[in-house]
Structure formats: structure tokens, C-alpha cells
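Just the one chain here, laid out as C-alpha cells, in the form predicted on its own.
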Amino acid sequence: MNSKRPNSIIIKGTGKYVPERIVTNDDLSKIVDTSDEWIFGRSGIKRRRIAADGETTSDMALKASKAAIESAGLTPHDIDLVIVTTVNPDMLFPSTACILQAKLGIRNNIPCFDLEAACSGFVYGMEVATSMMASGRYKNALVVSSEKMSSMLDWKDRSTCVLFGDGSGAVVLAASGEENAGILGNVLGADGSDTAMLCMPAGGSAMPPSERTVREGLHYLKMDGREVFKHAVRIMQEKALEVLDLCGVSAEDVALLIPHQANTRIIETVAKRLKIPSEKVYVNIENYGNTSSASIPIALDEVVRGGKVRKGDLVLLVAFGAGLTWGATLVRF
């Protein structure tokens, strides 16, 4: 392994995959008493994209790793660290990081493992990546984020079913003798004392399967959406602010915000009180519905490729979700 201390991490990759089956909100009307209208006036979705029959996180996540692996002009044997953050593994156990690092073929003596804090799954899998490889012991990480939302929604609750997605998203960290460049900050937290805001109840150590549970729905997602957005638009504001104090720099400098597509007015709100004018707020949940943890990378993978950032730019990511949790990452690019 490297063993030399690099100056920065930088993002040297990207990649996203989205599952072929596209569900309009008019297709979800035959199903629920919704319309498009409704949807899309209260969230900002149209369509989202869900996973075929028989696809499973791993599978995304493996389209969307071998996209990151080869934008980094790197081969999957060059990857020395795994993380995969996702609230819908393939098992419990092992690891999703473990099936995916089979999937690729990657060399078996490194670290694989899953990271879970739900929508906040990849700043946090960014920032746990970033310190390991500070240490100078990891080269190339793949972070890779990926989500099979519509495995533990309930299709008749139109409250939840309606919002979510499926998708992947991932980048590849390398380590870098550049200064001042690639992730300049981090900042993180959570607060336990509201859980049930957001949560899937059964299917754990507390609530095992059983009869009961499955006949009462308790494996599906449940959320109080007016409580989440109240918290959501303060806490992602104070975040971003937060990680932009520590690196030094104002909410002016910054060239790009990719949030968490969970909401549009979510979105608009803490734009708006981050004072970022609208043309530097990435949108796209019109197309995807809210992916939880992979929403960001899918997200920043389509800047990527699409000419959105350049050389120097300052990416400001946020997000916030179950747990509850949120993070906040500045990128220079």
C-alpha cells in the first residue's frame, strides 16, 4: 500500500446508473389516488426510474462503479478501499460492498464495507473515505452509493410511494500531491432523539420479521414529510454555512450547490437563504424522484459529464436525512 501522505483527496471519477423503467406520475395515478398535478406540485417530480425484476443494489451499484473505475482512467484493480452506502442492501450480511468488490473482481486483501445513514449516506461515506486515505495507506477509493427505494415502499400510501426512486451513483477519490484542491471540508452530524420522523420499523433486532409485522405493513417506509421538511430546510442551511466557514470561503464563491433531491422547495428554500442564485443550483429530481444517498452522486456525475464544472470551481454538496442525519462537503475541482 502507499504509505506516503498525499496533500489532497481529489474526486478523479464519476459515474451513475438508473434502471431502464421509467414510472411517470400518471402511471402512478392508476395505482393511487394521485394525479400528476399533485405529485409534481408538491415535490417537483415527474418520473422516477425503478429497478427491474430480479435487479438488486448490487447490480446498480456495479454499472455505476465500472462508470466511476473508467472516467479515472483506472482498472477495477487499482481500487484499494470500498465503501457502499445504501438503506436497501442486497442481505443484512455480508456486505454489499463485499458482493460488489466480487462483481468487479477486485483484489481481495482491502477494505469493504457498507456505510448507512440514509440520505446522507454519501457525505458520509466521502468523509470516512477521505480521513482513511489521509493516512496515506489508501490510493484509489470507490465510494458508491446505491438504492433500491422501491423494495420497502408501501404502493399504496401515496404519501411515500410517490416521492422515491432507484439509482446509483459513485466516484473514485485518489490521492493527490495537489494543494488546496479536491475535498476541502467536511462536516457532519446526527440527532437519535426522533427516529421515528423517518424510518422502516420491523426487520431488525427490534422489531424481528414476522407474521405480524408483514401483515401490519412495518416493512415499508414511514415518514412524517411535514416534520422532515421543516428540519431539513434548517439543518442543511446551517451545514452548508458551516463547512463554508471551515474552509474559509462564503456562499459567493461558490460555483455549484448540489443538494439532496429530495423536494424541490426543500431545495429553493435553503437556496434561497444561502443567498445562491438559482443557475448554480443543480436540480434534477424532476427525472429521478429522491434516491436517498445516491441522489448526490447520480446528480454529480451528470455535472461531470456535462461541462457544468471547471477547473477551480467550488462544489458545495449537502444533504440530509433518517436518523436523523446530514452532512455537508466542499470539492474543488
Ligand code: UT7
Second form
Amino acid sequence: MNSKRPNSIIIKGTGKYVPERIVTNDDLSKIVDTSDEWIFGRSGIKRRRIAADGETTSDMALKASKAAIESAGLTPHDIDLVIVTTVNPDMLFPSTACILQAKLGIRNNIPCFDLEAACSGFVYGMEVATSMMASGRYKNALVVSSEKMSSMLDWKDRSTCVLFGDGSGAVVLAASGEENAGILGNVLGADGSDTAMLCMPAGGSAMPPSERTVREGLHYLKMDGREVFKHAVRIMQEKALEVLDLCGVSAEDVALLIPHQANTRIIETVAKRLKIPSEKVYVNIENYGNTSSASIPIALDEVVRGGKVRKGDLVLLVAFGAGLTWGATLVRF
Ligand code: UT7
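What's the form predicted in complex with the named molecule like, now that we've got the form predicted on its own?
Below: every chain and molecule of the assembly, starting with the one above.
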């Protein structure tokens, strides 16, 4: 294998897939005590996509991946590294990345693995792929974030079930000879001191599934939304500034901010604190809700295909999620 170190790692292709079924706030108001006014006013969400019965995380990943590979002008056989980020793997093991590899019908001598960093998964995945590719050993990496959040929601809990949606976003990262292009910098972090703030208590080795865990609904997502909100605003601002500083640029140089889509009020506050005007902030939460790690690559695909980024533009990605985890990436298109 040619191990020449690349000058940069660029985003060569993007793709997304969201399930067909649309569930509106009005639909949800028929199953829990809520309203379009509350959901939209507090979160910015109008509707979300929900996977069909039997539609899996890897099925969604497959569709997003195919779109990304095609837009990169490659075939699945050109991919030499697969990273799937998800909190809803098809099963605890084997990894969804291995299941996806088989569905893509690609080579069996390449590393394929899952990475779990909750909503920050995509930004973590980009850093891991970029670091592995810097050695020169991998030329075209597929990073795909796929989330079937509907599989872990308690449809009787109005404080959580209205907020999330299903979907998948993917990028093909490629080793390039270009200078000062692609992924310019990445900062990651985590704080595991209060894991209960956002978690799914049962189903793992700490609390294996049992009649009791099902009866008590411990296999559902639990969140202290107010606490998460406070941390999200502070940390997203800090990490955005940190990655800009690392790359020697200022917020004014950013052409587009793509934040994790958890709440428009979080996004607006972060953008305001960074002094990035709203026209430079991409928001699509209205259509999809919070799709966890898939939210940034879904948005990325929409801005690329929508012609909202031009060659040379600086795009800032900032994520925050359970763990707590966080990360920010600066990309030059
Ligand atoms: O991606 C992972 C990261 N996740 C996040 O970033 C989520 C961050 N948090 C949030 O986005 C917000 O905290 C929420 C949207 C989850 C909630 O907004 P909030 O302004 O913090 O509302 P709250 O939790 O303080 O609840 C206010 C009220 C409560 O009633 P009382 O106690 O004031 O009488 C809730 O019971 O709203 C009530 N409520 C609802 N009412 C109607 C909670 N959920 C609903 C609902 N419909 N769906």
C-alpha cells in the first residue's frame, strides 16, 4: 500500500437519507399532552421523519453512504475505511459498520467500526478518520452517522418524544495533495461526571434487559433537558472559538456555521455569542427534529447540494451531546 502522507483530508462527497414517513407536531399532540405551539416555540421543531417498521439504522446508513460515494465520483470498492457513528446500532454487536460493509458489498480487508459519542459522533468520527488518514494508509474513508432515535423513545414521555427524529448523513473523506484545504482543525472533549443527564439506563451490561427494566421503561432515552441546554450553549461557544483559534482565523471568516440541531434557541444563542449573523447559520431542525449524530452530516449534504458553499469557504461544525461529549471542526471547501 502506498503510504505517502497527504497534504490534506478533504470532503469529497456527501449524502443523506431520511425516512419517508413524516410525523408532525399535530400528529404527536394526538398521543401525548403537547401542542405545535409548545414544541415549535421551545425547540424550533415542526416535523420529524420516523423510520418504517423494519427499517434499520444500517438500512438508512446504506442509502446515505451510497449517495455520498456517488457524489464523490467513487464506487464502494474505493472505500478503505468505514466508521459508523450511532447511539442506535442495529444490535449491540457486531458493529453496524460491519453490517453496512456487507450491505455495500465492499472489501473485507478494510477496518470497519462503530464510534459512539452520542450527538457529537460525527465530529468525533471526522477526527478519527482524519488522524488515521494522515498516515497515508487510507485514501477514501466513509464516515456515516445514522440514528433511529424512534427506537429508544418513550412515546408516552412528552418531554423527550417530541424532540427527536430518524435519519442518516454521510461523507467520503479523501486524501488530497491540496494545501490548506479540507479539515483544518478539530477539537474534541468530554465530561463523564454526570452521565445521567442524558442516557439510556438499561440494555447494556450495567442493567441488562429484564422484565423489570421493560416494566419501568429503563430502556428509553432519559434527559434532563434544562441542564443539557445550559451546558450546550456554553460548551458549543467555547469549542467553536477554540477551533477557530487553533486554525488562526476569526468568527468573521466563517462562511457558514453548521451546529448540531438540538434546539433553535441553543443555536441562536451560540451564534449570537460568536457574533455570526443568522444568514450564515444553517438550521433545518424544523424538518427533522434532533437526529443526534446524523444532524450535522444531513445539514452538510443539504448545504453542499443546495449550492450554499463555494470553493474556499470556511465551514464551522459544532456538536454537543450525551456523555457529555463535544467537538468542533473547521473545514475549508
Ligand atoms: O442532542 C442532545 C442534546 N439535547 C439537547 O440539547 C436538548 C436541550 N434542551 C432543550 O432543548 C430544552 O430544555 C427542551 C426543549 C427539552 C425543553 O425546553 P425548556 O424551555 O427547558 O422546558 P422545560 O423542560 O423547563 O419545561 C417547561 C414546561 C414544564 O412544565 P412546568 O413544570 O413548567 O409546569 C414541562 O412539563 O413544559 C412542560 N413540557 C411540555 N409541555 C407541552 C415538557 N415537554 C412538553 C411538551 N409539551 N412536549
